[in-house]
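Single chain ahead, by itself, as structure tokens, in the form predicted alone.
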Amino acid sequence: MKRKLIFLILLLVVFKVSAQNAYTPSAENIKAREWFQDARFGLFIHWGVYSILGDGEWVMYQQGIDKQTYEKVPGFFNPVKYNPREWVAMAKAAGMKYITITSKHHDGFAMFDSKLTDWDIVDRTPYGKDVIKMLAEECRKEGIKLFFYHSQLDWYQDNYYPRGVTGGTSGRPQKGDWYKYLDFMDGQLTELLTNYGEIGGIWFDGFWDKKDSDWRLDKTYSLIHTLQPGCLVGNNHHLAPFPGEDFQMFEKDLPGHNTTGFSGDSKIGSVPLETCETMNNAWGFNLMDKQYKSSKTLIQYLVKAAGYNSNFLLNVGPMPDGRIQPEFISTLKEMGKWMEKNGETIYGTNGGPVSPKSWGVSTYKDNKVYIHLLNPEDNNLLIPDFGKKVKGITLYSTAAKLKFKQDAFGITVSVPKESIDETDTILVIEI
């Protein structure tokens, strides 16, 4: 009898785990995925007390600052010029549809009013206000969806133990309860998903620090989907999507590429895609980083992302006082002007049907295929055949009709040299 009872318990556990692994998205979740797929452009914000030190969000680790010393940093954080209305207005003017902000980065510091710890902005800084709540309210007013970047990795909590590949200089005791840490993480996620209104998604990072550990992903993902069924889950683990994940991100790379070394095992899944990039070389505020990317470079990255059927999440690292660097604001204005004219070829499109080429990419929507000439060799173009009869080809900028020839070799079209745009010459193929 006892053996039979144990068998039934084990069977129940196996069934429960199998049910979790066989994740089926809800109707609300599928609708949210469709919205995300169409949104195409978002603002990433890396902001925390680390901005005080002006050396990026990894400063605690990279400078070997121990926990006791780092505890002094929040005392200097007083962003009196933080204005969420300006942030949201800037994002909208740039053509961005959502904002992803760091609720907690690897230093473990909560940028929201957490009741589970005093290691947060309300309890430890002279500013004493919940910046996440203020931003959530402004996003709601302006119809911008809000996502939370949330670090699974934590250099502050003692229970984040055994240690991972980072955080070894934090001076924490060599003991702790891993599952208590996971309970703590789930508790903070519960706060974020119950106290800040409707949340677009959770953007996890840090799994790679202890990739062989039991992260209880099924439990955490189930918690999120139970609290908010439409909340999307993504995880920057640089692997193919796990069950329960609703979108897949690629760090500083286009899907299928691996120029940074992060995406070695990132096989492209069947969920919506997103690539994220910085405007200089840093995520968090870095005083000495002046390697600013041009508006042309970033517009072309956005276009390429859409051509790869991916969203583009572009990062800013606000300064300690709460302002966005003027260099970032200027570039985002330029991108907004471009999107105002050309957004139809990006929003709500799918990547393809012509695969990315050296000259550019294509997007499509309904009966229109948009050819984006980013780096044309000359004004004569041979577009590979994609199995549809072409009714006509026009220049998107002027609607001028272009002569073309469609045969077994593909579609040949000549673009007037004076119509070539140095950023993106867009052709509209009607099929």
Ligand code: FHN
The other form holds:
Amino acid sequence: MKRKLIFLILLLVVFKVSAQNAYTPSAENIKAREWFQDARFGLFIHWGVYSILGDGEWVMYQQGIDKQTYEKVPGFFNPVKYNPREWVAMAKAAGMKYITITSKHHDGFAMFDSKLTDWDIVDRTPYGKDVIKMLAEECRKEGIKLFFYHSQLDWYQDNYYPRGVTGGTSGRPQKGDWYKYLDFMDGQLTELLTNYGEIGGIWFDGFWDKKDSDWRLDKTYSLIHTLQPGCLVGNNHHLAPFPGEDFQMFEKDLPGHNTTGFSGDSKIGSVPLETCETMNNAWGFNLMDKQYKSSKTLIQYLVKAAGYNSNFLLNVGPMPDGRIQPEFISTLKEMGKWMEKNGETIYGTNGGPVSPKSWGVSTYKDNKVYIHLLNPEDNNLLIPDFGKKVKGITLYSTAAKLKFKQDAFGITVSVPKESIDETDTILVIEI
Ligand code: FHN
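Let's see the other form, the form predicted together with this ligand, since the form predicted alone is already up.
Everything in the complex follows now, all chains and molecules, and the chain you saw is the first one.
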């Protein structure tokens, strides 16, 4: 009997590993990955009932609010000024091609109408409308792809047990059925991938809360790819991509960097990349966070991301009345003006043949290499040779021809001082 049991367990493990490793993206998925890679710029939206408290999306945990007390919060959530048409128009005007919105964050509250729980916006708030459905309809009308940020971590569901490193103050019973929770999560993902039209991707987060647990990823990922083969799977586990994942995200970091300490183990994989960042320091609405990043800082972040062959997902945390704060709107308008003029050097490009330098980065498309001078020491530049014959170099902004020399040392080019742009001076190298 024992030998049989061991044999069965071994068989299961082999099947599980092979199932995960056997993932080969469908033609539809590959097409979606190519679209994603070309899109380069998206809007991240962290919005939940936690915005009522104005202290970020971790307020339930950080203020030690147990679930019984937290259950009062949705009763105050009535975003009467929510207007998805304005949100989508703002994203489009900024030059963004997709929106990634929190369908459920760590507090477990579904911002969509779920039949699997009443812990959702339709059943628990005076507003009572499915904001995700409203946004999905607007995105479809306006040709903006919609992705869902979906938290695997859940501070509300009792079956999220054993607890992970967070959520201990939620006052839940010390018991639960972990696989029932995973079934519940897969059930909500089925709702999101069935009732809201074509979905661009699922942005998972929270794996790190129980990183040694059996998250049954292969089952969840194959469910997603079965329901919508073109739906891209990404998981913010801060590790190298697992089988079944179609893109890799970096949080507040350019790929390969580890400025925040989150990305220590995340080797850069061979799937499309995306880095995400806040406009102040908060993801969810935080009344007192006025550390607004300038449009120059954010434009340069977007350009650097492209130089690292990565998308840039820029976050807003809408206010509890449904509006996006004016500081974010004005910065996004500035970014849109820049993208309107210079988007050609970002959209549809790959990281260029000149690796990122202190002075800037390069992007590449067709027979053009775009040199982005973000922080030039002076107006004379030595570009390391990248093994291609240079036919000519022009200034992107004016198309003016620039004098250059290509020799064993590389490509030297002088940029007229008056042409240096304090945000990004773009040179076009024709090869
Ligand atoms: O805990 C979350 C956090 O609330 C936010 O969603 C960010 C966005 O990338 N991800 C996690 C922190 O790593």
